[in-house]
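For reference, the chain that follows is the form predicted alone, supplied as structure tokens.
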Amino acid sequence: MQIIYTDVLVVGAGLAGQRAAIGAKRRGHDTIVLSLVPAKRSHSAAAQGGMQASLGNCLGASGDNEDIHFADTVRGSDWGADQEVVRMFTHTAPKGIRELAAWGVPWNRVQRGKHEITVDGKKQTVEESDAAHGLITSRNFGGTRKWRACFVSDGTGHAMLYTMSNQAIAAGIPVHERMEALALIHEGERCCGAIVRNLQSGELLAYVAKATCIATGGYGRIYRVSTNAVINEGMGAAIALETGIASLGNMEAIQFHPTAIVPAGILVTEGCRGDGGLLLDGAGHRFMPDYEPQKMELASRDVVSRRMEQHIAAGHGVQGRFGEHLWLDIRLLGKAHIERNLREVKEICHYFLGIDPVNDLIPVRPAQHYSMGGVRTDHRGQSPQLRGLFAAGESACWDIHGFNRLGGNSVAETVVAGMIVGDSMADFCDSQEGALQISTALVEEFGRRERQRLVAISSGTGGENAFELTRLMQDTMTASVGIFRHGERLREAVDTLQGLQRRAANITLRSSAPGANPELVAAYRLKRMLKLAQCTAFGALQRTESRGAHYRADYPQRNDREWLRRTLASWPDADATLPTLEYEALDIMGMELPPGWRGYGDRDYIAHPDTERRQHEIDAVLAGLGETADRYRRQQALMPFEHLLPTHLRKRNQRVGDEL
């Protein structure tokens, strides 16, 4: 088996791996990027409304800080977030975003003058300052207070990803495509690399490096409709729980999206009602400022799609061809509008649906988006667990998002993480810890026990189906584990999962093929997303309480008292069918923003007995520093963060009328 040494090997080839893999480059570590597919193809490009970051230009933006993005990452978070890597997070944004624009990314820009805008369903006239012009704009999003989706009309994450990787060429770093890392490398708690598999050829391969970034995005794919690409079936995050070690945080935590388009599931972006589009029920009436009269369709997305669920539940939807589904309306935007700013919608709409959205209305139902669960890491991105372990992007539990993420912080999570992981990986290599000695027959001994694997799989005589097992559960996570969620309905789900698990050790393939053999990638990928499922559904089963997009109908009260706690689920044993769960409390007493309510539905959660002392402390903290302290002091003296950050991220962020 071939062996391939370097100082970095990064797993995944999106926004968050090449960022990542472009900061341990700069620092002069020889650096691997292993992807499924050709970089520009990852899931990243489809990302389309806007990356948040708190610049401040336009007019809707302006007063925006980092204070302000904080505050509402935290409530969209439901009090889930680690809140100093939330700073860390909201901090340095502004600094990617600048970054990539010098870089060439083709952000939309201020334009002085009056502009007519859609806001609640009527137009409005605004005029842009000439101080603004041509500077970053931003555009509005759910859950938020001010504008702040930086975008590229609809094709941002596509503009972001094409810049990303001609800077990722530029530096020398190689892609080496239609990979697939099949296992960690590990020796004790000491990750070494990685054992590969060449999808064209069936050849195992070796990579032994000081530091492993997993970057594979999420795992989407254990749901029957889902927003992902194909490729997000979780193996980042699947091989990294097989290790026994390391563990995953809040697998449980999985947001639906409001808007993707029936039947086929793709995404149309939270931009179309950011910039005025209103969701309409069968009867054309307009439904959410019913259910939520202040932020109506830009409510937080878990609550949007619990809304429109509950609107259909309710038999207000519209009965199509495909099932129930409500429309969204984009006609009120005008054609010019949706020509310049919506093109990828558009484009969706007429190839997928045959319609145009500027004279029709769009079929959309909530669909599975984004995991918030992933390898859990800590303020460097790095496994507690398993030393040499990174990992960033959504693959990751960094964790900014908690139990429920805002739209454009994931696409902003990427860059932002990757930034600093890089630079944490970097920093691993120079030191002491990061030196590594590996024996040979240790890397051969892993590449032989999964070669062993794939023998067992080929040779299988059971009669299972590989694709007909996966179905099995992509239906059964839909249809339990979904946007509502019950104790009987999950209790089910869990078994009928280890049911499917026994089941799969009896695959059996129509063809052997050592190389390029899709019927074998199905069946040994769906043994590890059947762990992924069961993460998620037994997690779920265990939080007993509703916090974010986790929603517990049996249980609908978020209860910080017994659940202020992140979940970490671990799978020591191999022949296991369920994962140990264990829980890391989040402390409220090292809190800037003690938990409340998040703004929406009723006041009615159970409070957690420190909350009251930590908010007494905090007044007494600001009382102290008086009227005349900024709010950096203010903020520093809350929780201090700026020294967890490398040292060139540290500086402060300008805006519009800061001095210099």
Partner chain sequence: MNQIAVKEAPRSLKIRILRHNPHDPGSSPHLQTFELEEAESMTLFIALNEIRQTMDPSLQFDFVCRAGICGSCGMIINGRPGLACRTLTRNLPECITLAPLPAFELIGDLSVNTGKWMRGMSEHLETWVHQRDQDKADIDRLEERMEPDLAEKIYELERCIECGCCIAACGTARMREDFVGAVGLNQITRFRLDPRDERSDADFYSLVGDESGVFGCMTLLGCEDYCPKDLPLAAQIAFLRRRMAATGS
Second form
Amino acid sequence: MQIIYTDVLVVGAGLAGQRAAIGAKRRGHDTIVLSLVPAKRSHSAAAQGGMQASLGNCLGASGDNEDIHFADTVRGSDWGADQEVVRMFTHTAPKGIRELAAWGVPWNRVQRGKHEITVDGKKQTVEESDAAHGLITSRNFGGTRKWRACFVSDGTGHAMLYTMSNQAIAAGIPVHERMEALALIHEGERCCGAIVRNLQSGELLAYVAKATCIATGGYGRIYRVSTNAVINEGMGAAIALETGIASLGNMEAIQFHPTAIVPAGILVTEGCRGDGGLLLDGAGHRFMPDYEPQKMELASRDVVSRRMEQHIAAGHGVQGRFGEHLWLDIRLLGKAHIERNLREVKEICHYFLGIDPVNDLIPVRPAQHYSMGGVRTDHRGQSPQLRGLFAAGESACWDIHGFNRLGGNSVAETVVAGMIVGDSMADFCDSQEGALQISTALVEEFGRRERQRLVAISSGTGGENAFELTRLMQDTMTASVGIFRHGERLREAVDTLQGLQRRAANITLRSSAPGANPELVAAYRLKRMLKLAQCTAFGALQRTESRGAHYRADYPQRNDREWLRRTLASWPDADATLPTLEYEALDIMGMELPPGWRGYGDRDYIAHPDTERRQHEIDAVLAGLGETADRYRRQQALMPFEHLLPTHLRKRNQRVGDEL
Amino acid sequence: MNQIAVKEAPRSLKIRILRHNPHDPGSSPHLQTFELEEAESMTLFIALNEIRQTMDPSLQFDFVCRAGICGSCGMIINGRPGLACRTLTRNLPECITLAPLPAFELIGDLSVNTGKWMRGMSEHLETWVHQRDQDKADIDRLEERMEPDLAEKIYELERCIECGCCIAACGTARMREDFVGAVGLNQITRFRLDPRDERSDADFYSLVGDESGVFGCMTLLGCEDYCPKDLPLAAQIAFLRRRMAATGS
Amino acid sequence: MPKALSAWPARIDLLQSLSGLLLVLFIWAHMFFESSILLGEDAMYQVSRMFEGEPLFGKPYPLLVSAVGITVFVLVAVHAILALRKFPSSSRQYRQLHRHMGAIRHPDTALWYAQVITGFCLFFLVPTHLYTVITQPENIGPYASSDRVWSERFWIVYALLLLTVHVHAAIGVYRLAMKWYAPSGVNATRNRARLKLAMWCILGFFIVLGTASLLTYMRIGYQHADRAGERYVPAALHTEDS
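Structure of the form predicted together with the partner chain (previous: the form predicted alone):
Below, the chain from earlier opens the complete complex, with every other chain and molecule after it.
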């Protein structure tokens, strides 16, 4: 078996992976990126609407800053997020976007003068200032108090990914394409690389690295109806889980995006609603204001998706050829706006639905969209259990999203986490801890184990079909672990998944084609996906409350008293059919923003006794600072975070009118 | 939306696929026909997956986003290059012939190595913003201003998804393996337009001022006519040709 | 390190386009002069004398026609040599190209190929024509030309030349426009379609014009067949004589 040595190994070539690789490479470490597909085809490219960063340039964003971004994100997470990390994130996001601007992303810019915009179904005229002309502009998104989603038409992720990939090429970082990591090599609690399968030739090889970073995106494909790319099968998180040591956080926190087109399940951006688009029911009635008078169509995604399903269940849906759906109406935005800022949406409608959104309504229904859960990391992106293992982006549970992510915070996270994790991997490699002593015998042993697994699958005679079992898993997840969850259904889902896990041991391949053999790929991925599905379903069953996107019809309240905790799933026994769940408490006494009402969604929740105590403490601290303390000092007094950041990212962000 | 009042019997599609597995010494290129019943709103993405899952699990093809965004699924559909994921079977005749994109290294069946080609092109043409002082940008300060129209113009050219259809549609690229194609020339115009890129026309001339670059283009216009993103490739290449001709002569 | 700059690729590309453009302008002008026969034998006579420099020098110098012929020949040679670079040069390229065209059936690629084929034909036809022009410049006139067309059977060459040269020229102009100034902006598609329409109209016009002229030369040649070799005397001189 060929062994390739490198300082840093990054698994996944999306925005997070490539940014982390660039960071490590710039610090002088040899870095190799592995990718299932060519780097520029990664799912980051599919992000449409925008990247949240509190630049505060355009009129709708004026007055925006890290504090508001922080509060929006924590509220969006339904207080599931790690607030220190959210602070690191909101502080670094403007730097991330400015770096990308310097690297070549053609962000849309503020145009001085009068503009017509659509707000609450009506046209308004606003006037942008001369001072902001030519700076990066932003659009409105759900769950935010300011227009904060910076965008490149509706191809934001595409433009970001291309720029990032080009920078990685410029830095001379090799991307080994069509390579799949099958297992992490680890010696006790030290990760030292991965066993990798070449998806062209089927060969196995080993990459030995001081630091290994998982950046493989989400696991949306455990669901039947998902906006995710077909490669989003969560293999990075799964191989971390299969070490039996690293843990995955909040796997039950799955986001459903309100506007996926029916039936293809392809996303149309939240920018449609951010720019003024409306949701209509079968009778053509705009129903969101009935449920959410404050934020209407622009409540957070979990809330809007739930309201949509609730409205359909109440009999107000549209009966279409592919089941029930609702309408997204962007006709009121006008042809010029759609063809400039929503052109990807127009193209998708044209090709997949045969309609023109300038004149027609778009049939939509919520679909699985994002995985808040992933490899649990500390604030610098390292697994607390497995040293040398890092994670960034959607595949990580760094935890800025808690139980619901805000639109535009995902691409922002990829870039910011990439910046921070790239640096922490470099620090790690430079430190004593980074020194690696590993015998090739151990590497060979891991390689042998993976080869045996593949041989076992290839020679299986149990008669089960990998594609069939995959479909059953996906159907189970979509039917029973969806937007509305219920104890009984979840219990059934867990049982069904256990049954599928047993059946998956009896797969027989019909094809023995040399090379990658797509059927073999489906078979080994299925086994790993089933584990992720089980973490999700079992985690959801155990969490007897409703928080963010995790909604239990039988426990409809958020329960801070018992459940202000992060689920940690691990899989220590390879033969088990259930994960081991542990819980990590979130300490209210350290929070800058103690739990409360989000400003949208349901108002009733079971408070934690610490909430009131902490609020008093905060009030006292702020009163002690007096009126003159600026926002930085007030924040510092409540929850200092800057020391957690790499030193070069600690400076304040300049905004229009600020002296630095 | 059109409501179909009378439900017609679904068509039976005959999908002929040019198959070859270079990793199998016993394999040689051949056409294999699969028959399947057409479903409503069926795309080639759905059809090919159905074939793989129910008829031939060894069939190789590439899809990623399946939404026409990532550029993975370029293939030859009834003779013409296009994105399979967003091609609805109802817009095609009953007999559909699929072949891998030519001009790229074959991985197997419909899967070709566009990634390797594109990375090579990027390295060769240095498709990134060149700044003499890389770390000049102070990310704590206000970003450099840019005219809004210019940003939109750059994005217009940035929309390329490197799917390879322009290369497959190009008679020149088919004859000359070193031709950078519309995808490469378009990227040069994109970076030339970008004020953040400090390269001069002479720098660009050294990259595309020869037969493998802009002067190799014979204006066959396959790129313009088969670009899935409708990029203004002919106009961009013409523009670049004028600039490079002025620079060179 | 950027590779050393060579200006030649740019120059050659310009030269190919420029030589093509000049040749097209020449052939179109040529068509108008040649079709003066449609206005009568006198008109054509005047035109041919004009090109021999009679209005300028007082008497005809047919060598001037030879000189133009040689210039055109040089232009054609330059254009042909430059264009040859783009032709498929190996059997592999030839096979690739044919497979490509057979599968894609792309109209503009076919247009280029039509130029390749007509260009190849012109390779033989143009020298044939130019040879007579250069070596017998004095033999251009209402009767001399018509006799050549009819009695010497040159109409076959001219018919082929007419067709190939105009197909080549009209497509060439369209492709030249697309090559250097392809339409851009929101109306790019519409404007390209208009360009193409203009190409077909120009082609049709010159084919009709050329065919009519050729038929006229053939008719005159036929009527003049028994007196082949006799030079035309303009009507005005006839009147003075009698």
